[in-house]
Amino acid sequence: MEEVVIEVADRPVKEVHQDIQAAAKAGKSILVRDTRSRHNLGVGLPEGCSVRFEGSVGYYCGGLNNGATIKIERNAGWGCGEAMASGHITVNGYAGMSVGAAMLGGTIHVRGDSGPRAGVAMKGGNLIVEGKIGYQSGFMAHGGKIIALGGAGTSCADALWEGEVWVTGDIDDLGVDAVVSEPTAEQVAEVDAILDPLGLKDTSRNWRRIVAGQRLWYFESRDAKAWLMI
């Protein structure tokens, strides 16, 4: 596949975005250079699009992804992959706050640590972090899986709904209404199947599967204190 090189530098992001969309429409592979941690790069990319960002990117890179394969060679700022519906995003470094926020599907793979509230309000898909996830990761996640291979920060899975947070390594503490459930062999196999294509499968891991205790699913006056702690 022919590769198109697009420079960011000081150009208006709207112009950069138009160039990326045009190359994607033409079915070309895209290399984006001189990114300078600019914000809102690679938003709303279509299915079949392949983009590689050479360097670090700013806020909301890969947001609203609709099936593209996105590779970020270094770090990503806030909200990487926010509200993505499908596709695959790889961050080779650190991901900032709220990576995968409100994502609906697809896969985000972070090779380093992630900041606070990873997977906040996510509705589906898989968020894999090889390092540690920051505080309140999984906050109010309604679906999907967050898989952390390097531990978790404070208030992990706070106010979780039907999402799942899988952790190996230390957990600083659990959030409100988050409980550790012993995973079944079938559930572990599901996680292994997600990790295997990324070269991360390891059957020796001691998994902790965090799910909702369901105290917050239905409000009762006797649980008012728990609601106020969110």
Given for the second form:
Amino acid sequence: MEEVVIEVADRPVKEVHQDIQAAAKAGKSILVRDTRSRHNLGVGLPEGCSVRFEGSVGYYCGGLNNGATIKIERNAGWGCGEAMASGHITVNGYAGMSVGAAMLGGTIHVRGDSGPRAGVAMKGGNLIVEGKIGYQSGFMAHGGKIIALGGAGTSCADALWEGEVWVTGDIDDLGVDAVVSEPTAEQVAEVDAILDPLGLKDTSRNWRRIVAGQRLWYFESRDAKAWLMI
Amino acid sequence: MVGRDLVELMDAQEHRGADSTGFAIYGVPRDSGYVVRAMGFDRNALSKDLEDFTAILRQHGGDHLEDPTWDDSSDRHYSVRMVISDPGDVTRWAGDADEICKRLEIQSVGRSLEIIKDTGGAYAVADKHHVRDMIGTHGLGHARLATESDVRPNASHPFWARPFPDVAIVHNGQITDYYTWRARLEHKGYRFMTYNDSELIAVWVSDRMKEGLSMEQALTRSIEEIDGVFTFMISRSDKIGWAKDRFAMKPLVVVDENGQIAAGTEEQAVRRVYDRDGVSIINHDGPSLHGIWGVGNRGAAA
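Please show me the structure of the same protein in the form predicted together with the partner chain, now that we have looked at it in the form predicted on its own.
Next comes the full complex, this chain leading.
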């Protein structure tokens, strides 16, 4: 596929965005250069679009993704892939606060660590972090899976709703109403099937699968303290 | 140059809020005497304000070492820079000088600290007050989006930790137990010029240090005791400390290379100062973090 090179530098992001959209429409693969950690790059990209960001990106890169394949060669700022519906985002470095926030579907793959509240309020899809997930990751997630291969920071899976947080490595501590449950062989196989295409499958791992303790699902005035633990 | 770099950092972050911009710049420190930055609210009363200010200063054994200078804009408010000899007791003099604060409000006092702030964006404030030409060892900058208190030139950041010479703060966030802490500090004799919660943190930390805590201890306590969300940086002539709240709500991005440090809220801003691709960026994203950077080497003033 022919590759189009788009420079960011100090150009208005709107212009950069129009260039990316035009190249995507023409069916070309896209290399974005000189990104300078600018915000809102590659937001709302369509299915079939393939974009590679050569440097670090700022906030909300790949947000509202609608099926595009996005590669970020260095770090991503806050809210990478926020509210994405489908597609695939790879972050080669560190992903800042709230990567995959409120995502609905698709896959985000972070090769480094992630900041606090990875997968906050996520509704679906898979968020895979090869390093450690930061403080309060999975906070109030409603669905989907967060899979951390390098441990988890404090307050892990705090106030989790219906999502799952899978961790290998140390968990600094669990959040409110987060419960470790023993995964079944079928559940582990399901996670391995997610990791396999990323080249990360390893059947020797000791998984901890964290789910909601369901105490916060219904407000119980006699147990109000459970709501006031943070 | 410190002034020029801070202006660029603030311009890059102006999209976060541009109602006011401010700078705290530490010039080459004086061995004695203080630089005073003050803001008057009625340009027509400038001579009378300075006359009264000088009278109070003389009552405390101080005097002007240079002729005061002020901005030549046509704004109603004016910013004045003075260099004074040491008053007998800085705290008592500052307290008395604040008797005319409704007309002329001290913005900073320091051997090296000068706080310049105004309404408007980074370039507008820099042009008006010649911030880019300021040299020094270190400094703070702030672009403000007012959320819970007035937009006024004196209500913008950085804040001076009244009456502690050479202490300034910038803060991103809000303090939810502000009135409780303010009442306690006022009870101890501290005076606040605005209802901005950031002004409180500077005094809070300085008060703890006055009671004998090290800066590190005071920062750690602030994380435990002050309720709210914050990343703040507090600077003195020899160090800059920073602290982040327990919930990791506000970012801090740092480049620390070759003995030089640039820090900001956003990575794209510090890249204005360090634009090399390979520069290593530190994201202090976690909860309850604090740190202290040693600064203020006179020989490195630029």
